[in-house]
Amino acid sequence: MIRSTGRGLWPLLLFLSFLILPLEGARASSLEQARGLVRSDKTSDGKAWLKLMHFRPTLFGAESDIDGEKFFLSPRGKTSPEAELQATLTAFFDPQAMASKEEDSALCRFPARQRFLRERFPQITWPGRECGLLQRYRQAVSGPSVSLVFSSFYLNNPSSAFGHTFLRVNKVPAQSDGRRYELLDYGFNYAADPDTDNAFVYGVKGLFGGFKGTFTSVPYYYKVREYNNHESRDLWQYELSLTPAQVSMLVDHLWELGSSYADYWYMTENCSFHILTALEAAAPDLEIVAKLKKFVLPADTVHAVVETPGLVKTVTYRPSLRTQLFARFDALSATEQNAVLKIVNDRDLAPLNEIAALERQSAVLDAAVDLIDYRFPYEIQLPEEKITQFKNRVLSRRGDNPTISTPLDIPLPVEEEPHRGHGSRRWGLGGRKVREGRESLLFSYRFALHDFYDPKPGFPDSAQITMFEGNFSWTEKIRRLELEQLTLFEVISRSPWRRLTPDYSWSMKVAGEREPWDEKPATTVMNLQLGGGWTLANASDSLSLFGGLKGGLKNDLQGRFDHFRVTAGPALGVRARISPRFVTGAEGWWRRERRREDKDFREISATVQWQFARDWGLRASAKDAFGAQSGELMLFGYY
């Protein structure tokens, strides 16, 4: 019986071999043809493949910026474009790619590579298979165009103090009414995946590549809720002139990146850098990354994109919840404004009864809802919170009012457009004259980003963000360059106090400085400063007055504990911005320093700056510090 059954199987096996062997032969033939074409075409050396694999030249060849092993099919793929290309061809023609699970198949994992090779070598019969997960992803996120989105500066989060950029794929208008609903678009983001809540550890690991950076895709309304609402950051949207085919390539490439990661470096390989490399992978003729400096800030990438001829089609603005709240509140009368504040502060709808007209009641309720959302962005997401229950009462009362809300008309704040701002770096050259007659040449360099006397366009007027600023002097007598000050970082927030948003002002500074002590020659001290207070401003914020306290801890770097000294005292400041490019102001700090004995000091300065071009400014200042009076004149160049 067994022998008889065996004889009966031979015809079937022979028949199957006639079917399978030609297929295997065809695959082998196509694979060899593909290998021959990519070698003769030198595909692995071409910029399209190099950008698709995120390769950059090194001293010893090339290396990919992607660090996750799942992104590579060859063990040498991270450092060898040719090895990765050959491994990709082998994987595409591997019979297992057709039979394996979708998440294990190279044909489903790397659709952008497949698209690239199909378009470059159409004469080859490329294999294909159904990829259900990939198709559902494409249907959910695909669209005809893409925008670069810049989320404005947010000082309360170290990772966002310099702004943030991400991509948005713009979907087609709805079939039902032909309108576009941008909240249904998809946002693509690259960010650090932190494993700590400690701000110091976060900063150290972020600076030195201690976090994995991951690529994620989320509905755009999540990004709006995070940035626009929770953090009250304006969003600037730059629609790019990529073709639909390039947008599809970008979507496929982001699918490839989603399962991998790249080590996150806060100052170099950050959100802005990797977003641009993804763009260039989809449109390799773009040359944006090459224009960037070694250290990359989000504002730099916006400049690079806008300055690429023909790349930006339109610029649109999505105001933050705070901006919308002020627009609603300022349109109310004094009585209506008081009603809004009482409703939210007392959590009582009774003040609404003082307003007779239904349309005015609706305006008050709309402003009250915005104020609740602004003050309690996280609490209102929890149903059990009392403020959430009160908000539901306000919404219910608003639903009973038949009046249709008047759409907000917030004009585009042209002077705040990020691409209009000065360069993120600044160098300075000038001179100082001390009252006793000593003169010095002054040199300065600031890595980033903006201070209160820099020009306003493109930057928050109520914030100063400084990182790695060095100031040096040279005198005829000493004949050497001396360090005056090295600021590691300084952040100052002076959001004006208002009834609607009773913000407080705060500051933090870490720096090394030269200063006199006990009438001895100047010494270098390490200075940690903290401050707090309030800022009052007029309606346009052109005139502001600050008052508060500032204190610090100093050490003269001689390695002795008894050389630490505590300093504290009142601080005042006034600033008048005459125009976006002309500003003047004065600062004063009266303090007592405690060491072996108490000593009182004062620092007073007056400053005026004129910005005669976007990246050129002239600053004059007079100072009285430690009893020495001096005047300075500096020419600043921004780049």
The other form holds:
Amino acid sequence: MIRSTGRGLWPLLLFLSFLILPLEGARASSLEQARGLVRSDKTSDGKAWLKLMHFRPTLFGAESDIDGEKFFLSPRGKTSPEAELQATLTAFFDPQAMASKEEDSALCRFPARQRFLRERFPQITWPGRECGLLQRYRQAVSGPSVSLVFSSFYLNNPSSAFGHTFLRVNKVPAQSDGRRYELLDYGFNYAADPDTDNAFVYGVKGLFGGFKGTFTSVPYYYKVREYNNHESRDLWQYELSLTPAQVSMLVDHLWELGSSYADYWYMTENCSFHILTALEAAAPDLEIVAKLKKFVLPADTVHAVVETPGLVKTVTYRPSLRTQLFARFDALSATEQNAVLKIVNDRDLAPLNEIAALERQSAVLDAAVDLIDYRFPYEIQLPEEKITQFKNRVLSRRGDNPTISTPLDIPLPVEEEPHRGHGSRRWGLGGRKVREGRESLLFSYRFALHDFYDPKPGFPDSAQITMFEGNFSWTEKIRRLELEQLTLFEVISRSPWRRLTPDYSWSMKVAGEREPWDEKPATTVMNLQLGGGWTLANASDSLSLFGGLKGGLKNDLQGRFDHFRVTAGPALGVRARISPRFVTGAEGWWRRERRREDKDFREISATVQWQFARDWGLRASAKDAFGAQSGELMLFGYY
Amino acid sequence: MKSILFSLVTLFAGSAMAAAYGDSGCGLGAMVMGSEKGLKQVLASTTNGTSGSQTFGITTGTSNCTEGGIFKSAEQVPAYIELNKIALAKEAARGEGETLAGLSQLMGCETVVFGKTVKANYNTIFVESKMEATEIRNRIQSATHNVCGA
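The form predicted on its own done, now the form predicted in complex with the partner chain:
Now the complete complex, all chains and molecules, led by this one.
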């Protein structure tokens, strides 16, 4: 009975299977066809796939820079591009994926992989499905071109001192009036998600990959408010020559990355690095990442992008609030300028009455509001603050004044374009002669970034940022390389004091130094220095004079704390920039050092640097320190 | 390199401020950028904000105001007003500016007419500093509805 029943059902089952199998069979054969084609094409070894997976060669083969598990469909995906490609094919052809929720469907999670495979193998019948959220995202952010945006150096925050880069997808002009509304574009950012507010822990974790870094989409207006307005940093926008198809690929790829993360390394795999790998995933023929140095500084990636032939179409600039404020203020008469300062300093609108014309009043009010925003970037966000309430009165007065402001026209400052800057790293080779003393060869290396005598283009004018600089000497008599100075970190800010922006100057330094350098035996001293004062400068900042106090703590590097000593005294500095590439100046520090008894020292130096090419400079200096005079000549190469 | 403290879209759900945002239920709170004083606040909002919770698509770091990395369409205008509040009020008083033009575009209006109208009504739109974005939007809408068509 059983057998006959079974026999009786077979024809029915066969019949039913003919109804179902054509679909299943087609899928299976498409998957098999895809596997075969992909294998014979060696797709998984190809540049395009490897870049899409963020693979880079390592000591043991290759590995993806992405660390989030969600980025991989195969458990071996992080190390095997082949396994990941096979898993991707399986997932794309998985019949269940068609009916599953959007979030669970590989077709919706990996649109860039899909786009890549469809283009490469048009002969395959690829499955497709609706992805509502992805579709909405594409509509909201897509555009025909993309820009790399560089946010300039920000001294007030160590993690931004080297600048920052992110991407902006540029939308098509508005249908209504054919204009571009950049603020409505979307930006794409890669940043660490810090999970600590302890500065030390932050530093360590940031340097050693302890944070997860994620890609986020951010409305461009938010980035503008953050950088231009809140932090008063200029934004530089490099429009790239990616094709519209490549930009679509990029938008899809950022979607894939968004749900994952890559461990954040402050010096290597940082914002600028991952922005470029994402770019190369969408345009695999670009070779920028491979040319980067081990340590990636944002300004260097701008150089790399600009130096890639044909990649940059246009450079545009978005002036910071500070720049806008100066543009408004400088356009006023002396009386009007005084009124602006009085209004803001005394928080009183009365000075406005001294100005007759309504139009001039509006110009004064416009500058006053910018000045309040610049001076109180935090407070003005809090409604209960007194300054916010005063500002509202100013705005209310401005609202009553019928004049419509004329848009500011601030020309792009060509000399400040970041890509015109010298390379971040610097090596130096030269010699020194001590008066009636020995002659030495000098070697120098600086990891980053810029000092007062380096050429101006592309860098903040009144700041020095040094990170890891080593200076060594070699003297015939001693016949070995001696450490002169090892600076771990030094920041000097000499933003000039002006009526509008009464900034003070400050400095900070952590260094090991040999002193006195021509006495034997030389001692290496750990040096911690702090300074403060004021700088006066002419309008163009080409001539400046600093005066202030500098003090520090020193300790011999011999583990004995009785060698601990304090030093302090007045400091002076003068600098004249004769041209952007020819800078001269002098520094002096008169200090008293407390050891067993007090002792006075004087350190004076004069320096001149001539930059004869963007990345080549000659520096001559004369020094009087520890009772000996010496002269130095150095050749610097920047890269 | 990304600034830790100053750089996140710091909109936080579940706080009193978010509750004050209105009946949309979107977690877009009053936003405060930067400054040491704001440090704790900003960090608090980032730690319970974005990290690691995203499972699909991309995020703006905003909680439930967004979907798949972009603002829900109903939130677009309020979000724009909230995040641009300072620049917007300033440009509204001046009658001109990029932020104002962007809002005009989002609200489907002609830029110059919109700017002039908002300026003429500045003191009826921005009546106090503690205003919610939806309130500002409503006031702008009622000031401009005659000139903006829609």
